[in-house]
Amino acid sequence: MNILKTTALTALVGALAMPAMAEQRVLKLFTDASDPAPKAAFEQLVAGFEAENPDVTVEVNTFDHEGYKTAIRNFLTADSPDLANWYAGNRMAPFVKAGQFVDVSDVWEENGLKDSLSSALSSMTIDGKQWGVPYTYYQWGIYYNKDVYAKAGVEEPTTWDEFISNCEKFQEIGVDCLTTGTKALWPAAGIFDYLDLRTNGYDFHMQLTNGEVPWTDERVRNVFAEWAKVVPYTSKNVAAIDWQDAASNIVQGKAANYVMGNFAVATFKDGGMTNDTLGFMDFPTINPNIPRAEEAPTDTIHIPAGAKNVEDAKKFLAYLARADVQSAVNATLGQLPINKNSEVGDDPFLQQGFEVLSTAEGGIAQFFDRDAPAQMAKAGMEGFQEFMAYPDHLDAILERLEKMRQRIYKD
């Protein structure tokens, strides 16, 4: 008889469970954060969400970085997750034209995320649609050796005309007042960009990328020649060295100067430098009269069209997107949050790229070999360590670079 009881009322318990099991729900996210630092940010990130919402078990995929450029191309047309990680502006471009992200403008409403995401509201934003939650970035600017600029006796400047008259005295005490390493060829792209920036603006640079705007242009023009200004003050031969190499001209104290983006830091301090000695600045003021933009390579979340559970999707999205979300999970990758009101650590380099993103009212550029098509980025970029090395070439290089962009963009 207590064998029965005990029957019947396992049954009668499991009866009850199942209708609360049925209602567990899946959510399938796909991302390349295979570094450890990346990797203990999204088990961070899953963790929260699935706390708050303990009916939806996320089950996340983790690619190796090259694996899962291939990866998603295959995935976003055949098993598609409900969530993939990818990369803002002309990146997420061909994925939302072949109509394989879905539109997520009302996420974006609902939260508010015009205003506390408005830093990077260019970069996700297609046909003025949102197609996407950036949840990650880190500024790129100039860091400098504050040693040198004390020896020489210049200041920060704040104006590029500032900045040339500086190289003048660096050069004087046997200084390069700009060093950069050229031989993986994208160091060159973020000296390029900014100088566009500075000059044309944040929307010229993104029609020249687009393959808009001709590269025979007088407006690109104006951008090699504010170039050729620095190039005689440039570290020699910067296209046989890595952008460590260039890192160890600043460390040592041979070069003043160096546009990269705040991943150096560590590479700059593991060299010797401290607080004490390594600045960073923005990228000088060319044209007043344009809005400020900034370089700052940008991580997103989309929802494939081939999601099967959008709904809570958009749930994920709204909670990645929250200040204090996105304050713990950049904590844990040591860059910085896109949310205006999230609070960044006691490291200054991230307090001032945190500053400057979040005013950068002229949008936000992820840089040249994210906002080009890859052939056309390969090109610009080889131009580019060209035209450092031999600034003569300008018009060959060009009218090259114009050849390339009438077939990579008519393809």
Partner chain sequence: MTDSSVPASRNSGAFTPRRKLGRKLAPWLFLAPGMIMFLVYVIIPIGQSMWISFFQWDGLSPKSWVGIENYIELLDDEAFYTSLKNNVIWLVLYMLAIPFGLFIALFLNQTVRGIRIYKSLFFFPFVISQVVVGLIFSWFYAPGFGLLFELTKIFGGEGIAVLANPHTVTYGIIVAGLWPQIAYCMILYLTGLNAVAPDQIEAARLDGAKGIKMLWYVVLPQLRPATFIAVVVTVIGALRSFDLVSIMTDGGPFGSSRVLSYYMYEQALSEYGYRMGYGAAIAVVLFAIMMIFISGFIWKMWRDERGL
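With the form predicted alone in hand, show me what the form predicted together with its partner chain looks like.
Only one chain is given; partner chains and other molecules are left out.
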């Protein structure tokens, strides 16, 4: 609010005193940071940048988080800002391929970002060039109810077999071993991604999401075979449940484990869980010979092709990539900085997540709906949802996905 007011005021003053202070440059930033924490983080970011560059005024235009996904397609072509936030991986590919984002490889080169942001380099690179700057990500993994673990008398598992045998113990005390809510589809993809990363590894997962491997491949079937082991112990009717409602299964002790992203911690804690009752673990090992890969969706800022003030926009990206800036922004966001020289807040889940991600030798995936092109993501996630309800439909599901793959990646 304050920012808006100041911006409005500056704009007004600027307009009135135009001849006197003609050098005040404007940088337009469009963002989907409509939730409280992201909004505060962006205000902080902009205030910091303006303090260091007094001759630049940043005009922030905040969109509703969901509406932004549609809006970006319109404003990139019609009324382009100088900066816009988006996501890494295949999610930015359509814009890059349509020439809607500016190549910012020079920003990476000049500021040594290939080193300091190395963990996100591959997900920001298309055709050997970098197309934006990442500023935050968060880990995925299994969140669990420690009280339920104690009640069932089981320990945190490190292998998938242990996880499954724990499930039998949970069943004995009438608790769902695994819960999720797939009404919005994507939570099911978290489970698939991890099973694939643990069964076949990062490289295979990327080939699959890039459409280089048929869905009817034996290795894909192996993933679903692992998944089938946990389906009987999974909450019922998950297809009609929102992920937040499923979170209450964990809070109320009706379920033990939930494959989720770190943003869910706030939801668990709103429900009354504390650092003593909520636990986090890395997804258990399935094939020990595969280098451990993780899932960490990355948020980014890009310069649209229609930007008018590219020079200051690049300055902003360089600022955004700095270690101290990423530390501060992510402290507000409650997420993890990408710059390896940044500091992580003392929240135990963030600490754990930072540890897990920075030691992932296998690679960092972006999440199924960002790694796979949009249509494949949708079809895939529907398939996962169907598999959880009807594991015996597997053949039909895989054949359908294979048909989609052959069409979607054709061009």
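The structure displayed is predicted, hence computed values, not measured ones. Positions refer to the first chain, counted from 1.
Chemist: Single out the hinge among Gly383, Pro81, Tyr137, Phe283, thinking of the two rigid parts turning against each other between these two forms.
Modeler: Selected hinge residue from the list: Tyr137.
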